[in-house]
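Take a look at this single chain in structure tokens; it is the form predicted alone.
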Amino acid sequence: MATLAAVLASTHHPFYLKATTAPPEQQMPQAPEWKRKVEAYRETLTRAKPDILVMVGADHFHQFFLDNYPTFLIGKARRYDATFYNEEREFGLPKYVLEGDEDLSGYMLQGLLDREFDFAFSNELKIDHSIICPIITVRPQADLPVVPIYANIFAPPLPSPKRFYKLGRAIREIIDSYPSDKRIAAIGTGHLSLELGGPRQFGEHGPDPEFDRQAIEWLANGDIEAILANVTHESLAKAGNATAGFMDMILMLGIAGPEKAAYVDNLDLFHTMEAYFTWYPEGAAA
């Protein structure tokens, strides 16, 4: 069977690239200790040694809008073009061709149907910057085959938390029965508290900086519990307008189980808090 070697659930801010790539004197104060930090972050999935890598994130309406917005998808194309025309004006990213796994991609459709989550697919998947920021950060070569899976966390009505955290929990059994001897890290990311176009986008920290407390206590102790006891769309929504998007790094507590994650950091960006985390299945990291 296949070996689920590490999860890492993080933040994806897109402007990273340019914020560490530009000319020192250019650079805001936090660029130095931003790389640093994940750079560190970095070798936690080089650490795992990965062959595939199960990639959750959200399209920005660049592909889906109101009139076909699926609630989850996964990607079952040989390989992806990835990075819109906004993405390369506004953030500076770099044009990909990353290379997909048929196999498991088919394999873990026919198991989220199963176990019934109603998947759409997508033989033409293009991703964008909730898939491409992590492959900058954590897997600059992006030299490995990957499944993209995405979730809506834009286009209410939304799923519940709870169901977020349970795809998780499926997408784990199926990577646990997956026959083969291929070592899969399960990489995600979504927000803390974040605010995008309203009043409190540019503030001196995040919209909400309690929530962030909370939400990096949640997630480094597992604490599904509290996590289903506090968050629901309403409290998400007041957070900020954009915070939905922490369902996904439920979904990626769901994959890693109800267990305290072996690395923890986070980093204030004053408009928003970036967070960091992994989790190494037993025994499967060296």
Second form
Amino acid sequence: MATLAAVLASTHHPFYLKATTAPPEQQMPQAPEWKRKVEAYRETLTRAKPDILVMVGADHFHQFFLDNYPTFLIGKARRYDATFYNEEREFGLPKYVLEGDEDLSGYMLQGLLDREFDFAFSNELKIDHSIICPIITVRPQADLPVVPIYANIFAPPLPSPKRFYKLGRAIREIIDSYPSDKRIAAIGTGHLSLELGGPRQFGEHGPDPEFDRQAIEWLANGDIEAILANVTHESLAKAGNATAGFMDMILMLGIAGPEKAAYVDNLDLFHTMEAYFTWYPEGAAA
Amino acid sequence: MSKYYVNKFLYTVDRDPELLRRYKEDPRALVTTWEQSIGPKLNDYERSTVHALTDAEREALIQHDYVALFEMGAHFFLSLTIFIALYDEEYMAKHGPLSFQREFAAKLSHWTGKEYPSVAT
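Switch over from the form predicted alone to the form predicted in complex with the partner chain, please.
Below, the chain from earlier opens the complete complex, with every other chain and molecule after it.
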């Protein structure tokens, strides 16, 4: 059976690349620290020696719009183009072409359907920064095949926090049962408290530092009970209008299982709190 | 009211450099063109008859009025992204990094601590 070699859950910040590659005199003061933290986090993936990456994100109205927005979608293609024109323009993100893994995509889709997660699928998916940001931070050589999974944290009405966790659990079961000797890493990004296009955006810190502190503690301890007891769509909205992105972190905890994270780090940036978590599931020779 | 159609405007213009340029230079003309020939498109051949902009929505789009759009429940990501595309560079040159984003936030400060208008469609 395949080995789930590592589970990574982090925030994604589309300005990381721009912030850390600008000429030194134009860089924000935290750029060197940010880069050090990201490179240390990258090592938690590298040492797991993955062969395939299962990547969880959300389309930000790039390929999908409100005429047909999928709640859950999996890419099932032999390769994926990435980065849209408006992401290049706003964030300075480069274009990529990532190889796919049709066999694992097909196995994952069937496994999800068998577990009553009726996914949409795409045979021609162009992926956006929700998946490219973690490629840049944890696998910048972009040399591994990917299985992209999108979950709707973006266009309400949204699935419940519990549903995100259960989906993570289902993905875990499917990876564990995949008949292959490959080492698979699951990488997903979301947000802690975040505000976009509202009165609390681009402040000195994230919009809700108390939520951020608590969320980091919950994830570090793998405390799904506390998360499900406290996190609702309403509580997330109170912490910032884009804080629903935290549900992708809950999904990743579902893949890891209710365990303490092996690696936890964070960085208080302007606008948002960055946080980085890695789990090594039992039995994974990391 | 058609939040969907306002969002469709923001979505279709933001992803097209030529439409974006026209939206900056002559918003009234671009909104008129959009309502005639772009908004109704379901795909290259099919047309949809379902949605139309209200007068208030049309005016908010023409005026680049992101406060009104927020209050109508336009999607925050679309609204922020398109107005950054239109204004960030000139604000940056005059007032430094993030000055546009912070002015955007300040103009919405009367919503702090309140439940925001829903972006659900």
